[in-house]
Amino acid sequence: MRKKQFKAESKKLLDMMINSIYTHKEIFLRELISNASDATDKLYFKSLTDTSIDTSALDIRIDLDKEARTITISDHGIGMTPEELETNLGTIAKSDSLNFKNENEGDEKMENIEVIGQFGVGFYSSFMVADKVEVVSKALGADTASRWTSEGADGYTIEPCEKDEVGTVITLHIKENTENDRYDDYLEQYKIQELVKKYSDYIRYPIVMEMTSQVPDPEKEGEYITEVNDEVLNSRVPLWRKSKSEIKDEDYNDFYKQKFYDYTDPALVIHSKTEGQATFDALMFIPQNAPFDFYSKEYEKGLQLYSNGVLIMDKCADLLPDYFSFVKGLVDSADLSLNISREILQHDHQLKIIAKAIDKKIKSELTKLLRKDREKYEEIFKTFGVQLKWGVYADYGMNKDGLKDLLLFKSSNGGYTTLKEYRDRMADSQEDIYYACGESEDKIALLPQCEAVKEKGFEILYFTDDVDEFAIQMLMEYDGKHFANILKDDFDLSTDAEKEAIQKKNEDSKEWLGKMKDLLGDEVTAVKLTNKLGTHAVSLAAEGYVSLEMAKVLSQMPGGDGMKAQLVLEISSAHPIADKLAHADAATLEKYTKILYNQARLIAGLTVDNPTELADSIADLMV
């Protein structure tokens, strides 16, 4: 028996397969089970035209032997001849499964056949955990079997052997533990059970293994005996491949809670099957509550990715845009182009098609929920609405058109409103969509500018999230109407006559207004009289692009310490304080100026640099 050399170049290539392509050693079991499933599929395919083939026991078996340090994976599949062992296992990256798929493409009998292993590298992942691999295989219709043996890149041998049944048995001789790796773990029942559940839970054939358990002794009360029984480790039929009519709400809820470790039912379930440019099943969930680490750097978005029921990636980030990062779930497709390991995806055209379809589906389901169950949608939006708003702002507004109708804002009209609902309620005389920013809707409603706008019968959107104004600035307009911040200096609902009147008052009061500006220095860009504060005496307005709230947000960001809005101190021309200021002496004017400026800062939600001085000044006026 002569040792043969691998045909695919050398030891260097095999070392690369084992040590570089796969990042997790545990992948070996997934690869071998997938290969066993493929071999069983091929036998099943043959049985469709050959009724003499027995398909009554098409399972995959795993056996552990701790003393011998072996893992054995057996199947009742189609098996391999010596020539096929030579071709398929003697040439790295040779895939008999891929050839089988290509040869039978278009055959209607292939409709229910799922060929998983298509690159011909997965088998060699065995050498990540084994220092010796034996493959005993008997092909369908053959009289004898063959044994393929290899201890790694040095080569392999093939020799005849005895095997009663058709199929393949792969025996891995597990490596000894090292300082960095505990290979002993792969000889434990719990570990194999865990890996099957994680990667191969939805292989269509039963994956069977002897399981040891402690059960009550029927003859001795309070004592236990050890039982060893064959157990099926995999679920076999994925929930997402069942018809929706077969699935109850409890089934979805239980699946979600077990799969994604949540203790509450999902707020929304999205179950879809897509056919066309890409064919895939998707089962997605929107949680009721944000994950505890959702706003941390540690949070990883992504959907689980399966290929024909085999887990390929636990979190495929490319399947979800950031604004839907809160969505949990999975995608199962046989159409993906996978690279060497089936573990790392090529970011190819097919994946982008699936991601685009998922994005469209989530938007569609949220839009439907908004229309049919407003209360439930509002609950979801309270939890994840900020993420949708960031989606409008991010990437220079590239996604704003697809998200704008999913946004909700609190309003002076009461409760939440969409932009469309606000637009539909607008009076013919209203030129813009009005909004104001603040810490809460209650505090915004108390702002002096809001009183005047509401008195004119106009609705105001209340922006309470940091991202709100940034998103709206990126959106720019909605249905032909631009957005106007009522807290900006240039916002004015006055008539032409009213504008002329206030302009004249400012001209007549130029001297004492100028003195107030000098007293405040760079704190403000101007001090003005205004007619847009209702019954209130004073307020701050922002001049230029950066509003008060935008400046607050930007100043909290790295490098934003010097970020300030250009502030204008506005004094109501109709309030008695204006007349007092006009006739005040220098000392009184200085005291009034500081008090009014600090009052305006408090109203705007800004800090007061010297609250003690403010308190003392007010007390002095009271005595």
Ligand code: ADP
Second form
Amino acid sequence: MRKKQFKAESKKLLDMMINSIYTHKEIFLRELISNASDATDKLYFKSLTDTSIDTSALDIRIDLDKEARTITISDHGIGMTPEELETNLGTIAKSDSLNFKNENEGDEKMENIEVIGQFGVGFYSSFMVADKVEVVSKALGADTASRWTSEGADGYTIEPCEKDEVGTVITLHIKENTENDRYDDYLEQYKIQELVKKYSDYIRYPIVMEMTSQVPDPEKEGEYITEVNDEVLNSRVPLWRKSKSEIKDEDYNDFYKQKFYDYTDPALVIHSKTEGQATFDALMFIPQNAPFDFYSKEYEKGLQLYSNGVLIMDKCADLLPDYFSFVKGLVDSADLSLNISREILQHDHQLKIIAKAIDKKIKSELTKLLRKDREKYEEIFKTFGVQLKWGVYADYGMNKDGLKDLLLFKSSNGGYTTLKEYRDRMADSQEDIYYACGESEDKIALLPQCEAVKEKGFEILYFTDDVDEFAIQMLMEYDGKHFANILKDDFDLSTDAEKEAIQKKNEDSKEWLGKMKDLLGDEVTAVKLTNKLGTHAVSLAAEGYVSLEMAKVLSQMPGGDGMKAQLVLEISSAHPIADKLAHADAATLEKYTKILYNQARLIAGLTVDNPTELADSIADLMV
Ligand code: ADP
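Counterpart to the form predicted alone, namely the form predicted together with the named molecule:
Below, the chain from earlier opens the complete complex, with every other chain and molecule after it.
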């Protein structure tokens, strides 16, 4: 029998398969099963108009033979005539992957054989794991069958053979193990079971394999017998394809836990069907708890990507913006081809449309939850809210408008508030949205500056996350109102008359305030009398753009060493200490200055350079 040569381009792809160093060789099974499923679809379609076609048993079978080192995949699909075997398997009629490769010829990165391995490359992928492939096929309506055989690059043969039923049987002769690859694994039933579950779970036809298992012997207690049964490996109907009314909460919860390895039910399920510019089903989940590796570098965001029920990518990062990196789930679109590489995907127009729609969907579901189930929203926000705040800040604020109404902050009003709720509560006389930063809401509430603001009846947002102030700076304003940090030196709610009075007091006290400033050196930029501390004696306020809290965060970042806020030591003019300082002798002024400055540092949540000295000074005052 004459051996035929593969067409040039097919040979090239085949070479790449044979020599593939790609680690995801396992996708060969997905490719063959998808082909079998497509062929079965075609037969089924014909049966709609031709009632003589038997569609009673359209399963796809996998058989393993360890001794012969073969995997056999059989279908009852439409089959192939000898001519079709020739054209379909001897040539690559249309292969996105090869076109892509050709277009990019010369580009070094594309030359990399790895690239090809990331594709669905159809039938030829079988040569990644097999050194010989046989295809026996009988086409619908044909009397005879044919066998196509190839041992790879040197060509293939086609000969007539016997086969009773219509359909195709593909036998892969599995390669021997090498140093780097354990091909033996593909002859293990557990491995095949796992691969079918992973890639082909939602193929609509049953994928059947003979499974050997140990079961208790009904006759002898404590003993086991070996049982061999045909088992269906795939679950067939994808949950997300069912209509929502058919699905119970438990179904969603079980599916989530099993698929995304979580012990707890999801906090929110988002199931959507979209038609239009892009047609796709999406099933997404917001977990109750952050995944254990969420804050590590290893964490990869992304949604699973399916093309008509067949998995094409496990974590498609492009489908989720970073601020929704905690969302788990999948997208299934018929618009995406199975033969698509990661590289192509990144530029895929369709994928971009899907990603945009998904972003919008998650936002709208969260908005709905915020309105309808505040408690649940707050729970989710407690776990993942920081992510949304970073989203406002990141990318130069590109996404801030879509996210600002999803933010929650603690406030002096008690509990969480949205910016809109705060805005709605603002009095006409209130010019800005007020906030203060600190370690915890309790600590912020105790700050001297808060007292005066609250006394005037104004609400304060309590910022406790590092990112809060950065996010708000990026936001700049909300509904026409700017944000004001009440811990800043220039924050002042006094009337003009009060301002004038305090200015005069500062003028009159210039001498001793100046002395205090000199004693503190570079630690502060000024020492001032103020009337915004209520009943409290001292505090520190930041001057200029960088607030105390921002300085703390920035100084912890790489390269942020020595990042400092410019500090002003503020002394309450209404407190008796002001009078004491005005009349103190040089030694007392020095001692008091140090004590007051260090106390102000403690109030601001800063450390004190020499706590022992501070404690001693205060003790000295007591004796
Ligand atoms: P693709 O599936 O992307 O077209 P493949 O290389 O996997 O590329 O397959 C080439 C062609 O061979 C298919 O389009 C189909 O016509 C035919 N084919 C492959 N497997 C089968 C099968 N099991 N039954 C019938 N036809 C098949």
